[in-house]
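The chain below stands alone and is given in structure tokens; this is the form predicted alone.
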Amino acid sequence: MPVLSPSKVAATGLRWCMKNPRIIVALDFPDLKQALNFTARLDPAACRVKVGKELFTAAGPLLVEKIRNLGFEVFLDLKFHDIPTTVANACKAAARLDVWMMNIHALGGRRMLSAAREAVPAGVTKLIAVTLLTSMERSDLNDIGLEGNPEEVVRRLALLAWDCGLDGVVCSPLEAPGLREITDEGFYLVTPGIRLAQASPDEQKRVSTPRHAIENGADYLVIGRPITQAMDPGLILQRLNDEIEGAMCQIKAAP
């Protein structure tokens, strides 16, 4: 897909300064520990952090609870996939733990969608969709009976997602400039599979850098290993966030 036109972008990404970072920070650890170890050494104003499956299936709403004490918002990455119900009060009890944003999975249909809406009203916790995963490719969406590639079911998810009053989808840097286009700029596209120039993609399949993420519109960058691997990851965040300040500036200054 083209890269967006600075004159869209300018009108939907440049809605925020760096006070609203961009940055997801995934804090993948086994352990609250070591999650909040690392997490100390950042700065709550130069991001955000992601808190999924692993850990806090490990630490549970503690962890939740003592890194929003750190000043930091949390995005609770767990996908809730399940009958329309379950989904609905797992996002009630999701939300009361006064988290930033949450996600379920948009392959849970328009009912599923739905109720997790109504359990949580626009303007409380951010709910988003995923789309697919950025590890599927083509041959995985044929093994489960999924027609089309990858930009197309993207595409349908989304607009199912947003049919449905969510507050955004999580879809890759990829596929982000063609649900700009269809989307309005009250819808957040959230993009993991962000790399720096010349880093290994690890199992990420559709992949993209900082910069191109936000070229392409996408509106908060979800970035994992390069940051918590990082010697100084203060220092690495510093970089991405200038790389991202630069991004939009060259945006907004566009004819």
Ligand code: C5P
Given for the second form:
Amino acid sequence: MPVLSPSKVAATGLRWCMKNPRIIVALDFPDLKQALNFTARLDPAACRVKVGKELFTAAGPLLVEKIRNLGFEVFLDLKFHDIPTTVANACKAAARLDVWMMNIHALGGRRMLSAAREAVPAGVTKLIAVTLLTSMERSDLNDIGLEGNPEEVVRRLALLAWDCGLDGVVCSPLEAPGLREITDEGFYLVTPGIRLAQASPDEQKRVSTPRHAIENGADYLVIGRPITQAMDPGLILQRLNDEIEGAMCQIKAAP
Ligand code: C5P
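Return the structure block for the form predicted in complex with ligand C5P; the form predicted alone was the one displayed.
First the chain shown before, then all remaining chains and molecules of the complex.
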């Protein structure tokens, strides 16, 4: 089925990106100054932003507050993985920063996931679980003694997160269709490992294009270097949003 043209998209009244941007830009910068300079070049109507371990360790809660003051919703990507009490308390502290989304590792197990959910009740900050890092492949699983291929392990971890009442999971776009089949639509599938067609995958192993990720059932796309290292990040963001929008309209228009 052909992708709808931008004018047709506008005519259908299905423009969504201003209300619920699907791209989460990974702010993988070493310090507050670089992160804020870059974020100021983005439009909060076109994306959300992700603050990860490197930046949060360097710049902390102050940075989160400053980004929020620029109008951005923040995904705090600290991937907590520890004993249940420690993770629950860390989640409470993160929720006090008024972040839109935060995450923990599903590999922490049922008691850790449930403790985190209890600490951050549904309906406030979205709490999601990382299944397997998209940089991992089968040989990495074997190294740490995990049986099965990545798809099987991801499926098991996603079901565990769902069962513990989490709001969604981080997974590879390639795993999204399988997870969509076993979870309902309100369970967020957040997918990193996104690359434009023909671009370098960097160290990511299980990658996909934005269009393909949306077609596979992803709700939010985490994209770092393709945007942060672009000459014109705003332009790339616009192109990516157009690609996503086309894919979403096609899905909505499908019988
Ligand atoms: O630059 P790139 O698009 O590869 O950035 C991907 C971002 O998504 C990084 O910030 C990385 O930490 C994060 N991420 C990931 N794989 C996961 C979870 C998060 O690549 N499973």
